[in-house]
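First, one chain by itself: the form predicted alone, in structure tokens.
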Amino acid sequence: MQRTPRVSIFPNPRDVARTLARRVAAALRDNPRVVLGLPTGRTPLLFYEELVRLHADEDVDFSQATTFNLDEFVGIPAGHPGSYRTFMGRFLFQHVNIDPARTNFLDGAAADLNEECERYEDSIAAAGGIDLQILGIGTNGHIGFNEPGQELDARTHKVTLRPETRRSNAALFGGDPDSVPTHALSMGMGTILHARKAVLLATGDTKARCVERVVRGPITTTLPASLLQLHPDAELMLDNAAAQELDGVS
């Protein structure tokens, strides 16, 4: 059955981040062993900042939680300053009491990338699946690194990054899009849709057109985020700028 995601609109990005952080804190209290799927990029930075604050101010406990990151660049080691493992350490993991053994990442420098993708799928299954998958959205509608195309891979796989995606990640590589790797590993759309709950964050007017298509447009592989319409428990958390094309939605 096709299901349009629920839409929640907030005045500004800080309110989006604060609300989602409190929901994650509540999930950790309800189930200390919760399994979280986590994104990178600019949009979730305020969310991670709020989680760090809740850990410091309210003793939110991450010690038994398990995390899986959505994606990683191919060809760079884990310690590279542009890697998503480095990103997560800098903005979240170094500031909370999470067990490093419970943080899971794809290895973009693995000798056999197909085996690495299979290993990651097996790790997700062994953890019991993802309870809450948090997502961002690219300006071309990608989630994870699932780029628009004629077809989408269901499971974790190697991706060729589009030029606009490499430009969006240039800040991690000294501001030079040409230094951004041309390929990445990403959870597939089937993996994402198998999470028990999915929340997509979108802030800023550059995301408004994509958001409108996710909510009102057809399901299409040329807008990967539109497949969230198929998820039984998906929500879009938006600021006013990202929601500006959604007249009549509150």
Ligand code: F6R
The other form holds:
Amino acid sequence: MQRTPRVSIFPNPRDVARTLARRVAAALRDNPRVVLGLPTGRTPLLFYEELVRLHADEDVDFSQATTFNLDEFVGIPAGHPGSYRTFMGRFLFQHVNIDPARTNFLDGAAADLNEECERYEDSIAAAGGIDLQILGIGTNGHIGFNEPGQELDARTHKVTLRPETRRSNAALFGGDPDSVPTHALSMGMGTILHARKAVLLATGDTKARCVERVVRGPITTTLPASLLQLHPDAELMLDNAAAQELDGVS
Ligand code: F6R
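Switch from the form predicted alone, shown above, to the form predicted in complex with this ligand and output its structure.
Next comes the full complex, and the chain you just saw is listed first.
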């Protein structure tokens, strides 16, 4: 049996981004109606840059694709400069021919957050599920905003953000960790694991420790990304720096 997650190692973050962008372009050509799950954060920026380039240079067509973002902060309106919706517009959606009606976000300003989470799960199901879920990883092992804990929620839910997660998002809020919302909505681990394929991107040496534990186990709720070992088609795409604690794994 092939080990899961598979591990692919590239010389640098640009090569990781280029390879994944090419794969997404191929997936769009094969199935223009592909459903993508998308992360925010620093790691996917080069990947989004490559997708924008492929759209401009090679006419990669996003017009029928559907996207679902993994998470969103609670308590800020969609148009807030720190929202993940704003992030996606700035780095990808404003630069490709995606239909805004097919881009899906959690609304962190919804009056009823439980209802909002249910709506999101229903929308994913109505779209036929996620074909390719792309993920980043927090230095504490979170994916989406599923923070380490005794239990993990299966479905889209409200989360309390850990101090380290608020710190790493401070740049979106004028550099002040205290201005980062204390809560977020996130797809759950079940939502993520139900995607037909999952690709986790990790670059840089700050991710190396975590990556080693994700690959070698054990599977534990204290390292949410370790649950990817249960996914039949999961892959880690790493640069050399993030892979430095792995030897002989490929
Ligand atoms: C954000 C998300 C998070 C990030 C993680 C890594 O949508 O899903 O899990 O992927 O916090 O963030 P960076 O890439 O900034 O290190």
